[in-house]
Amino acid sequence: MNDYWLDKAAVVTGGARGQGASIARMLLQAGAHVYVMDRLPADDSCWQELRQFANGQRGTLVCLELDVAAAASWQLLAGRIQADTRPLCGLVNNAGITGPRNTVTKSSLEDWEQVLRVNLTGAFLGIHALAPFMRAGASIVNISSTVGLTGYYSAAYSTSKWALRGLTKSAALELAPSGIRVNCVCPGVVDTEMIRSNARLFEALQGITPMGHMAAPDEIAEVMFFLLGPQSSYVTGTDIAVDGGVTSGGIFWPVGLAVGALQAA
């Protein structure tokens, strides 16, 4: 399994950063031909750093400046594809927008549009594009959240993250019988710039994580990396919240902690 993605070409959406770039970087120490999609401009340093990195691993990397909600960008790619030898068994759904994270009275109509243009649409165009050209034994990974899980304020982003479970589970029944998976990665707290770019939302999350951290970009990406590869071949329509314990904790996490009966890491 260790030389699984030599000459395997895989498609890695919101790339160049946070934890897009960590499941590139494990695909080209893999060996695998990536595609990284990413808004970012071509002379942002993000871009830098991954090519910086991708010099001397076994794989290869194509650096990409398009939008995942516009489809022409989607068609693009797929063209590139067609065109190359190498068989296509990965796509990563990762690309994502939390916008103002206003409540639903509050919330514009063109505010509402663009995250769910990212944050859904795009899932729903890259699969409709690529799943064409990927065959038995590939596998999708989606991103979605600990937000697509439970109730959350943020009424768009919301249900951007709710919606794309239903888009996973859809496109894994589609897709099954090609031998094609599809799955949900549900991250919770993850030290990004995301986060860290909203310094009340940052202090708010410290201490609602039972394990006591935010993750790691890498610890999310290598549960996506799992996903992508051979060693889950019969797991598909899955849910997998990656999260040190919040949602399963729920409500009676923090009241455990009122009342004693539980410790802080």
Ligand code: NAD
Contents of the next structure:
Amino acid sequence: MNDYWLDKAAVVTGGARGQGASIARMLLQAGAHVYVMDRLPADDSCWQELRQFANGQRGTLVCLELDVAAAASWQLLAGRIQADTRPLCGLVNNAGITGPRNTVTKSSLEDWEQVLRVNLTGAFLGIHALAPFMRAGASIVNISSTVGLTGYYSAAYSTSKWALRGLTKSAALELAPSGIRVNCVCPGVVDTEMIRSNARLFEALQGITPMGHMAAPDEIAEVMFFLLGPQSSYVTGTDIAVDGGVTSGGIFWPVGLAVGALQAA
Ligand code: NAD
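The form predicted in complex with the ligand is what I want next, because the block you gave corresponds to the form predicted on its own; please supply it.
Entire complex below, previous chain first.
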């Protein structure tokens, strides 16, 4: 079981930093040949850190400065994978953007379309281009969010994450007869650049998790790794919330705190 990833290929989008880099590192440690797609420029320090990590790991790293929202990126990657003898056993559609986090009436059409293009169409293009090269046992993991399970004011972002769950279920049905699984991870609040870049939001999110702290990227990547590998061989078409109790607590977490029945960590 420990050698499962040796001589197998996997693709991670948005893998230069954050949660994507975490799962890329785990796959490299496990011996996979990992294609990381990210739109960060080649001279970004995140790429350098990932390359340094890859040195000396059992697996090998291919860094691709590509936009997931462009069909041409996926054609290029599909060509690389076809030219390689290693079977493609994993795809993680992790690349995502928040856009300006506006409500429905305050969202511009341009911002709306850009968020959907990256978060939703990017994952569609990835499955569309690469599933034909996957064989039985392969696994696809889409990264949604707890805002794909609940209402959230940031309209385009929340809609894209709900839609990713629908895409997951459609693809899971289509690919199940081929033995390819498709699942969704719905992270809660994760300590990455995505929320650190907005100090007010970062502050506001501190109190919402019953477990009392936000997730480290590795805590989400461990679940991605499980879904990618043979340990989850009978799991497909599902959403797994990895959120420290945020969605299970719902509105009753602050109520429990308010009446003194619950205590914050
Ligand atoms: P992050 O901003 O650190 O990482 C996102 C990565 O995606 C970046 O490296 C970025 O360059 C890349 N990317 C963005 N647009 C791209 C494109 N068009 N093509 C290729 N790469 C692109 O944030 P993160 O927290 O690591 O986010 C990873 C995923 O997890 C995202 O889908 C995000 O929506 C989701 N998520 C994050 C949180 C959180 O609290 N951080 C919570 C739930 C879900």
